[in-house]
Amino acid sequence: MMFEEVLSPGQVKNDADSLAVWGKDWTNGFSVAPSAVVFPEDNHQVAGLVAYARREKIALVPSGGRTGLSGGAVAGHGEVVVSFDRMNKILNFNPEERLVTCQAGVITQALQEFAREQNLFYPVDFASSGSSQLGGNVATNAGGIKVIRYGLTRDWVAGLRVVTGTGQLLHCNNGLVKNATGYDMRHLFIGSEGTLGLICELDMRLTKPPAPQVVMVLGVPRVDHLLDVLNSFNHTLTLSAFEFFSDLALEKVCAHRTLARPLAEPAAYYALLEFDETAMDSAGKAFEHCINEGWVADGVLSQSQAQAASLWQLREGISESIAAHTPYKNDLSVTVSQVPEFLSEVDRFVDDSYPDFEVCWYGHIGDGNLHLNILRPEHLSVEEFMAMGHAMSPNIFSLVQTRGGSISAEHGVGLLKKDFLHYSRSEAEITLMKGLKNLFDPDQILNPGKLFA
């Protein structure tokens, strides 16, 4: 048996079913093909697996929840797939430091419902935070729909527990607040999808929980008054969270949920807002202001936990009500003043040149990040769309580039977009960025072919 030095034979796997499931993500367009699974439950282990899988030149793609878009945890060329599905515990709680000690494979929503019976708080929050893990979550820098206010998750991480591609257990930061004592190595390994080391266990951040907060969905006829409701917004209140989604978002996910349509008339554009009951009045003197500039149209605010959460159906729903469609992804960024005028040109580029193709746009614009989403023509096979799609992407990733944003907000590199790393990022940085890769994992056994071509 493969790695029969360091593991029973019930943590290995290579069933064709098995190897389906683990060698993937939910990105859509590449082949899977792993050789095995492997189940590691302690970091002893997966120390043990790098290095026997050094010595035996065999190439490791750590696997979390799988929930990922750009290809990271994808293992198609016999690849071993190293799943934390076990190492699912969490190990310490310290109520002075507000601080837990959780291995990589704890689910998010695991994390959060902890924290609230230590009437608490874990804000990084998304859509799959019910299936993903802690460790891909910091392996991609996760952010999701509370980064105005709370941040992303390299915020939360006070310390990893991390094997490289040599078999070292490096220990990073150890929970301390202060620490002057030269590279602060948990921020290389936060975001690095796995190329450079195996994240194993994290010391994440807990803070107060927040007032009871109520959601309001606003109807935006134009896409550059998004950005002046959320300035009118930001100068009055703070918001936990600042959503946006197009009219055709908003009839996929209602005809996928049968959800009620929240206003009265179809808008162009809708914002969903999050913020502090607290700040009621604040918040009704905001929407006053922007019904009397002409800003919106209409808006619902909810009267209840039951409709707040019904109201966030609207947005999170949508990336699920849309997957029939195979939609061409792409996570980008550029700052938030940039917004309206970026997510216009880019409307411009795919009318003009592809006027068959719909384009369904969604994102947290309170952070710059737009989730851009062309749903695939009936007429065409996967493998034709998706082949399209990439041929499209270096015409929108220079409208990113001269813009000084990211191909990547959010979702990672991995396979899918690590042909255009260079619209980033620049040929010095990514000359490091390999050095650092050859450092850490000098045969190249972690991840490989993941973030660079």
Ligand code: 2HG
Second form
Amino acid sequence: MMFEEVLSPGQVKNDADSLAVWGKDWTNGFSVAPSAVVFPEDNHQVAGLVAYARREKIALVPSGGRTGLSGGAVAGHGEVVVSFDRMNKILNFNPEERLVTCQAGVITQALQEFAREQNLFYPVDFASSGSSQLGGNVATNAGGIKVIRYGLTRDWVAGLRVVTGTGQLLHCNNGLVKNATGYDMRHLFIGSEGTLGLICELDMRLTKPPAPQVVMVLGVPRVDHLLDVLNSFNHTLTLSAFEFFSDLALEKVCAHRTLARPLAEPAAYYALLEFDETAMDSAGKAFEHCINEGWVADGVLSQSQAQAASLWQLREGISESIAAHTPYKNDLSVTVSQVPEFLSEVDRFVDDSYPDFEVCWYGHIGDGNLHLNILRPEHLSVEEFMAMGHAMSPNIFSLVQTRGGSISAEHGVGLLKKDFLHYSRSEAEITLMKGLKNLFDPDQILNPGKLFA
Ligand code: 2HG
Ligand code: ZN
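Given the form predicted alone, state the structure of the form predicted in complex with the ligand.
Once more the chain from above appears, this time first in line as the rest of the complex follows.
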């Protein structure tokens, strides 16, 4: 058995079913061919695994909840998948510091629930929080639906224990608030997609819970008015979320989940807003202003927590509801003020050059993050369509580059976007990034072939 000096036999799987399950994430279109899946249980075993892999020249693919959409956790070339499924314990809670020490395999929702039990709040949230793991969230600096109020995963990581490609276990930051002792390596690992080290343990910060939340869904006929609506509400209250979706996205999610449309009349776009119940009066004034200006056609306000949750389904269920169309996925960002023009430019390009492609827009428009999903026409095979998506990407990414935007706002680069990294990062930056990779992982055993072309 491989790894027998580090793991017990029950911690290694290589049957075909397990290889198929743990060899991939939610991304489609890449070959899946790992040689084994291993399940370490503590930091010491992770360090032992890396030391062994280094000696034997075995490539390792770290694997969390496998909810990634850029192929960052796909093992296509005989790699060994390192699953954190058995490192799923909350190890410590310090109420004075509001710090929770977690193993990397703790599910996001488990941390959210643990926080609630302490009358505290872990605010990073997204549709996949029921299966995504904290280690994966940190490795991709996951964003999600509350970024405009609470920031990204990065903002909640107070400490990390990480095993680098040389097998060394680093303790980064130890939960400190202030620490001005040179390079903060914690932040290098955050968003590094498993290419610099394997994240084993995390000290996550919690905060006070907000007031109960209410949700509003507004029909917005024009894309530029989405920004006017955002500005009006931002001016008068603190928003927890400002999301959007197109009418096509709404049609898909309503059909897939048998949900009712939220408004009597369809609109080109919908904005979903969330805010504290205590801000209801200010929200009413902003709503009236938007109606008077003609920016909003109609709206609905949640009257209960259950209704708020069902309005959220209209947004959070979209990704799953279009999966059957095997969409070509893009996760773009520009600064918020550029969103309307950018979105229209992309629409024009697709309409002119690929008239039979349908664009399904949705995303976190309040922070400039747009999920551009292009639906596969039925007459194209998945392979043909993926090749066309890849071929059209330079045109879309040139539009992103001109605006100084990002070709991957929150899903990471992985395999899907690595050919296009240079649209968002300069040659000088990529050279430095590769230099860091060589320093932390001199034998190229950590998630090789990801991030860089
Ligand atoms: C979301 O915001 C997720 O729903 C998935 O980031 C986005 O499917 C997508 O493109
Ligand atoms: Zn998203």
